[in-house]
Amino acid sequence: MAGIGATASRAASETVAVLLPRPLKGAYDYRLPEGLSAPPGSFVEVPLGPRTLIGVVWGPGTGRVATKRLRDVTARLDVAPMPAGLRRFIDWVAAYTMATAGAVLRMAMSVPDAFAPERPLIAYTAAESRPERMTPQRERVFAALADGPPRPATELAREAAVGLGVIRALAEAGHLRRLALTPRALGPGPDPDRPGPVLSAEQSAAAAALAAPARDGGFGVALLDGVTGSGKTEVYFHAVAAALTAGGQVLVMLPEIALGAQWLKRFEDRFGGRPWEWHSGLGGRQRRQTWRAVAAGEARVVVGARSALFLPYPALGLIVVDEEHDGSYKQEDGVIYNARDMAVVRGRLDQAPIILVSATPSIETHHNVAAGRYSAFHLPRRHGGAALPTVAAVDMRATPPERGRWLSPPLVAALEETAEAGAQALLFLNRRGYAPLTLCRTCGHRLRCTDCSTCLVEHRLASELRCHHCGFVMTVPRSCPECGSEDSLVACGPGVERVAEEAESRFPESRLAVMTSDTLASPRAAARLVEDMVDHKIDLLIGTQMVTKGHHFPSLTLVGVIDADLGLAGGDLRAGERTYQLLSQVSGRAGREHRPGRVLIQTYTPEHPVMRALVAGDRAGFLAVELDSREAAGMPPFGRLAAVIVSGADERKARATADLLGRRAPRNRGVEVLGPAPAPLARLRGRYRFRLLVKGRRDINLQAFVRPWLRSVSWPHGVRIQIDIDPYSFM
């Protein structure tokens, strides 16, 4: 027996476990050719089949292959080790999701050309003459280029809302120059001994708790929790400071980033440098550039979405998730996660501190901190002795709009105040589009998307329908698919194109301008609308919740909420603490400076919690009566709840397996399964889907009461089973 282990350890020890990213299983045992070292966080080439793949050296070789059976490991690549925290980060994301870890370890090895060498640079940048017939798509190109340095032309095409061939027709043609460049640097990094901004004397003292633990190390997480304007942001820079003090990299997650122009311009004042940026509005030689400079400790500071958690820091020293509440922090496709919580893991598997903050912390954080588990910093008053905007409610019952119309009453006379007094004002509807139904007045047709069970939405300004879940697109019809009625079509309700169109035919002489992800081609697109109302080149400004997030206008002083119901229909059990943020952060940013603010809020239910709270400014009072009403129903965060997914493009063998999966569901106590019922979204890109929730004491193992559950079950090919821990989102 002895000798048998001898003989296993020494095949192990000529082999390693190399992970790839493909959602397999598990690592791969694969023998190292003699005179080859790669421990583990090595990037290795492997065969896998026909093909050659990048993966990542996961540890030892297991030894349950025999060596002489295996493939061997075809190189070791030039390129930093994944560091050993976010190998464990990998492993413990997969085990919670109920993903794979080879599915997870994909989103760490997004750049595939962060591992092959550094190719040339090509820009193009205006040449002098220009062509004889000058397009809007050529326009708009020129524009770009008058407006910055020599692009690569992807990232240039993106710019200018154009394609590929638009750029290089024009480089044949000689109007565009051709370069050859050498990669481009970021330029100074951040300073930490800067002097910032003179803080408050609550801002100071909420900045020397947080930077403390950022100078020291080890890990803990704090909540900044103050209301909008603040100076939150200015606070948590020091811990920034602390951080880079003590060599550590520093994340700041920001739900928008591609909106971040104010955020990034504010960084640049206080730390004389930029920081490096992660999110999908880069290119491909940035994202390069920014995982290589990551992966090497030369990137100090990252601001970037969700997925700027999954690059490898090797000196992680501070994590911040900024707007903590935000829902754009859950990941609803491939591997679902919310990355706030995931950010707490990542911090404790690195050992670095975690400030949450925010100006409507998520029911869950607010447990945490009355818990214990985590630390709280408030900051109760604006800075610079700005006060909190007041909010009415207008009872859409007793004074409502004109008929066709979606501005009340009290919302016009106070728009033509604000206009009369020289400010801006800010309407906001969640809706993007002209209006979220087409229905024929003959037969009473609806016109759905093909693939999801949807209405369209139509667009006007691009004169077209959309699906806003899988995109699908046409072109308005001049007649019912129904019945053939011709010109019977009409627009029912309003989204923010329509409510602009309004606002145009009442204020014709304001200057407005509209805030959606439609109507914004780019960041920088973002960027110049953000800088057009801070200079006050825009007096009414129109928006969906892009408006919401962190924005700064000075001269803004009235925000007029156009459908505040919205979001409280349909029973989702985060309605009302949605709702209740949305309409809390749009309406901070009124009155941020000297002139004070007002809200209106338009609403059919003012008697509801929610309208109740905003209109008295009683966050505690929403919050007691929330998490009342979840602790009675055993509902997060009190209890436990895990979605099953069930799809398919035949609908037939959808429900039978989620009604198999019904039958099958384990009788545990503590936790119960509700379903299988459609889904609220019940067609999605061609395919139907079934729900399942698992509801769960807090103490329990959900992952571990659905993983045998599963095996139970075999289902047919075409069918998808997808497993939602902790959902945010009821579609």
Second form
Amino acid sequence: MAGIGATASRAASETVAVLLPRPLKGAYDYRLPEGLSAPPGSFVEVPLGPRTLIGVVWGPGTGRVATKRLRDVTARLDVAPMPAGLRRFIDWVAAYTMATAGAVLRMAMSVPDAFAPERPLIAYTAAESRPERMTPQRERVFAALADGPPRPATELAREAAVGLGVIRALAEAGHLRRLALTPRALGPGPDPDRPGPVLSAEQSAAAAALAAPARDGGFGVALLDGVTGSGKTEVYFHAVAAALTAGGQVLVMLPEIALGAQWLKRFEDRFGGRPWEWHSGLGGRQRRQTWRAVAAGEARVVVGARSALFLPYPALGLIVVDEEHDGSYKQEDGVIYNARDMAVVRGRLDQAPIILVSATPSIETHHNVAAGRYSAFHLPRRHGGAALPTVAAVDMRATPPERGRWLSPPLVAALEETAEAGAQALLFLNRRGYAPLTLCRTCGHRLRCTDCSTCLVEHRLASELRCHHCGFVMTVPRSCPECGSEDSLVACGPGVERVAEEAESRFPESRLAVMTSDTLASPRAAARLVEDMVDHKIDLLIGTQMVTKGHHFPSLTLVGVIDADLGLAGGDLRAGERTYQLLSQVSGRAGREHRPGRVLIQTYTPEHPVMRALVAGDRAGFLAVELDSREAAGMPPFGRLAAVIVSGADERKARATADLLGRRAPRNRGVEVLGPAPAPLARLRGRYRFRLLVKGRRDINLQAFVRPWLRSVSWPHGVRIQIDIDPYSFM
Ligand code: ADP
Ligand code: ZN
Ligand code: ZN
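Right, the form predicted alone is done, so what does the form predicted together with ligand ADP look like?
Everything in the complex follows now, all chains and molecules, and the chain you saw is the first one.
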């Protein structure tokens, strides 16, 4: 016995637990070879099966496996160790979301070559010699090089409109010279001492209150709650400046970073330098550079989408979550988490203050303010004396559009007036494509996705039918696939393309543009469209929720909402809240400068509390009703929810597993298990889906309830069980 004890204690001193970025059960023990030290946080290379992987030292070896059976750490990498705050955060997120720590670590290591030594960037320049045979392609390459600096092959190829092979061949033959470039100089960093605009008294008060914790450090959450156009961005920039002056790193989270061109420009105007960006649109080299700059503390300000939370900040001094109510902060696949909520956790672990920003804060945040957990600062007025727009409902029962049309007479009249006044208008419909449903007139057949239980959406510009859930695409058939009738398929209902078609026929003189994720291929195209809107090169903009996100269009005076009831249809927990937020945000685009704004909301239910609150501008009233009904039902934020989604390609197996889970649900005071039931989206990507909903009192630890429950059940191969803590989607 004594011998075993001695081995164990010696093992603990020379072994380490290494967490790998894989969905494995936990960290694995490895032996540290003589002479190698690897304190917690070190990035190390270890063997796993036949492969070598990079992982992070998570702590001393657990001693679960005898040391002599362990494999060796092969190398310690020459990068800054992962900060303790991020390691604690990864463990915390894993425990909360019930994902494995390795799956969460993977989000923090989403930069495959961050650890490899810097590869020099190869650029090309013209050599003296010219090829004997000059093709037009080759000429374009030399012409491109004649003006401008040496460029990497991909850039050069794009500019000269030639294939990479042309460039490679010229280089091989010695007509182009290869140069190794040093990484691009970063330009000046943001300067916190530059003066910002002069703030109003209200703005100054909020700015001072937010800047104090950013300067002094320490955890705390503040809500910056201001109407659209009240200058929230200018105000939180003060806190950003204060955190920078105090030496901290700042993370600003935005919901759709791809749309952040206006935000980036404002930041640069204010601070005289660019922030570092972090989002899915970055190339490999930029990701690597940014990751390393964050780890080295050189990146002082990062603006990013939700994954920016998992960067290795060594000195986090402030996190700002702009548009904190936005649903896109919820990641719905892989590790299912809410980046807004996890930002608060990260701030607590790193002792950094958090600022949540919104004109329509989430119910959860309101509740946290009311309970005294968060502080709140209000900006009740628009900057520069601009008034909030007037909002009116158009009762579609009383004043319907003509058959086959979607714009009601009052909205058409308002559009005419706006055009005559030389102002801009915006039509909002939260539905991409031309029509949400294609139906056979002869037999009633609906065109559906082959892999999902959804109808295909016609995209007429692309002459395609698309599934918005799985990406399935087909061309529009000439005849009904069910009964074979020719020319009997009809498009039902409107999408933005169809509204654009109607607007075009009604207002042939107007310059029209459509803004959706389908029509804008790149962030650059989106930025250009926004610019054209600002410069009034567009009279009428038609778009999906993409148009609601924070844009400032000075000459926009009219907003028309085409189908305000759309989001209420499902009737899930957050339908009312989400609709209120979305319609307030889109309304907030109207009349942001000198000309007063006006909003018309087309609805079949003008008596609905959401519509009434929007028309009356009665946010407090809406909140009171919503909070009351949530409290009465024991729903969040007064209770907790966790969704359990069981799916499988084999419907019978998936259903059997869901039923078994339902039967095995432990009885526990204060927790209810509802279901299983087929999910509203009953089939997705070929998998049949069943849902259970766990509803618990606020003081109940739902994870501790779910964990042993899942362990008590085994399920067949091919069936997957996902846990969604604090669900936003009930599909
Ligand atoms: P919000 O984020 O609350 O919708 P913004 O911060 O976008 O509001 O401000 C709306 C507009 O008013 C922007 O063009 C902004 O530059 C301008 N603005 C806000 N506050 C000031 C100020 N104190 N001085 C000058 N311009 C301001
Ligand atoms: Zn048919
Ligand atoms: Zn599909």
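In this text, rigid core is short for the largest set of C-alphas that superpose within 1.5 Å between two forms. Residue numbers count along the first chain shown, from 1. Small disclaimer: the values here were computed from a predicted structure and weren't measured.
- Relative to the superposed core, R158 undergoes a C-alpha shift of no less than 2 Å between the two forms.
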